[in-house]
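A lone chain, given as structure tokens: the form predicted alone.
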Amino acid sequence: MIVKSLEFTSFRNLQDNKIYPVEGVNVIYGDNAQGKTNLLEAVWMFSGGHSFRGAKESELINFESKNSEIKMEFFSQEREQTASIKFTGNKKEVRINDVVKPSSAYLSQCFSAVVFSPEHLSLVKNGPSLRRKFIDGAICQQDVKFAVLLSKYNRTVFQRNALLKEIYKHPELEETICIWDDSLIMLGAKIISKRLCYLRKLQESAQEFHKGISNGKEELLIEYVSSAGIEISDNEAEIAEKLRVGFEKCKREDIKLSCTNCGAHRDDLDFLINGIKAKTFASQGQQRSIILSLKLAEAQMLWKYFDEPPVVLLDDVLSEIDRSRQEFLLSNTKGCQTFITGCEVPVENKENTKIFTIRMGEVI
């Protein structure tokens, strides 16, 4: 997949412009609190609509504007191709080849990308909604339904936790809490069994990157965290049944605090580095090359998905990484267009590369 082109207009703080990447390596140069990672995020809008810094739409458009629009011209699935997003308060129109979408979701269905942030350094050892957010976010670049499972089901976690909540004043409505078990059961079932068939594959991928970043002294693992004992071999049937035993068993903890303790929405993954769990004794260096490796198998997973490389984005994340890391990770990202933010132009060999500056937001 290549970006051809990408305009914004009264986009973050980004003065309104196109521009014409290459198909090689992208630099974008700047001070600090220039817009780089604005037009990264730009860039990243279009593999599904959403931010992958958490904003909100309005959050996305200038101060001084209403609205914001941003469209991309780009090469995939061997024909040139155009997409537009608009944001209008926190609404968005989409349209792919000027065809008005129903969902943002669809643009992952045409555009795949990579982002590498310093966010994501901390994957290992901050909390597990962040783990949660990236294998998810991964499976919704290859599956556009997947989107629509994880809404209905977090919209059915706050209903119930609502009826949780009206349990203390009405206890008569404790018998209706088995109607939004079975929805989060029949939910719950599908969304963790796609994320363990996904983990499975990424997990193959991952080992080797990370083999070749420890030359061979290191062997990462990836397990599932289940809050009902589930494991990574267990099929959709067996998930369900054991989701449902959770749910009976922490029902009356449940009714105590007002909230949901089961389900998919409190599972987790622990990386292991030969055994040794990384979350409490990989140093920084180990934590970073796990990192890598997740990241590098994601991109690998999406170019045999789409038969195509993805989009590479690295924000920031050379400078966070030693020399080593920055030769593997460049290395293994040849053959994918390429974007890097920095203080600093990260890369000595200029062919094929185009340095863009940015500064107060207007892109030189």
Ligand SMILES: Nc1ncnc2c1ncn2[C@@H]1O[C@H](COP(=O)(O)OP(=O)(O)OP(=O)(O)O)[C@@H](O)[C@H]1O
Contents of the next structure:
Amino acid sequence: MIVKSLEFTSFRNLQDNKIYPVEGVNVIYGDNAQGKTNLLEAVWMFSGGHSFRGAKESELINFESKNSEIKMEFFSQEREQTASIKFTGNKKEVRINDVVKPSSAYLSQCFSAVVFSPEHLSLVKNGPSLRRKFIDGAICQQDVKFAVLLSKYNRTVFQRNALLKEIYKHPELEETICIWDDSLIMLGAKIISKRLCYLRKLQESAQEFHKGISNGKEELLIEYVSSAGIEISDNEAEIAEKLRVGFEKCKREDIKLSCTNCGAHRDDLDFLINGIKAKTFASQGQQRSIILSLKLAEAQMLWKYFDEPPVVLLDDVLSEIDRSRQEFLLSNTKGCQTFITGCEVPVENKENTKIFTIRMGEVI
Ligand SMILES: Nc1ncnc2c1ncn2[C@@H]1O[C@H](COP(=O)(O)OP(=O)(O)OP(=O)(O)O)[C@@H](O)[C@H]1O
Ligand SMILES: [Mg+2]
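Previous: the form predicted alone; requested now: the form predicted together with this ligand:
The complete assembly is shown below, putting the previous chain first.
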């Protein structure tokens, strides 16, 4: 994937412009709060239509405007393609090669990117939602239907929780809970099965990268921590069976607390270094190595899936990692078009590198 041009109109604080990145390394350089991350966010939007900062569509539109548009010309699947996203209020219209698409998820079928931002640095230690977001987001990039599955699942959890609140007041409603359980078991088994399948491959690749970063001293293991005792080798039918047992076990607690305590939305990932839990024991450096390995593995999986390298977006992370990790990261993303933001120019090798300076939203 190569971004040939990127045009933005009323997007965040960026002044309307069209830029032409190079195939190698694009450095976006400027002081704090000038619009560096906004520019990266604009590129990322084309990988699936969502902000990596979790922003709503309306937040992407310049404060002074009613709508916004970003356009991209890119090379992918051995041809020149175009895509555009128009934002109006909280709605967006996505066009790929001038054809309006029913959902922004279609973007991920023709453009792929990996983003690495400071938020990811807390992936190991923070709460489980960030780790679920990581794995679910990575799967969405390869599987358009996964996003639909997730949104159906989350809606069903919301509906079941609403019913649980009602049961507290009207106990006779308890017998209707099984309708939601059946849906959650069916959808949850599909989600977990896809997660496990992705994880098996991610682990293989991340393990290799981690070995490289740690000079062969550390072995990285990723475990799926399930609220229903599901194991990484389980198939969809086995997962469904375990979910049913889990739902039954948690039923009284669910009614008491008015929330669903078992299922895909409660699961987590555990990272182990040489068999020791990283969440509790890993040093800052070890945590960064894990995240670097995961991100590089994510990129490698996308590369294999699309049979071409994804675009790599590095938001302010080079300043967060030491020299040897910087070199490891840059040498392992060499075949990818890369966008790097920072307050200083981090790349010494100027070959195939373009520097964009950004000042108060103006890209120079
Ligand atoms: N919808 C919007 N309209 C106008 N300005 C916005 C909008 N959204 C964000 N901004 C502003 O854009 C500015 C630049 O944000 P951005 O996150 O890109 O900064 P940055 O250059 O990455 O800075 P840092 O180095 O601190 O990460 C911020 O001051 C922010 O308030
Ligand atoms: Mg920033």
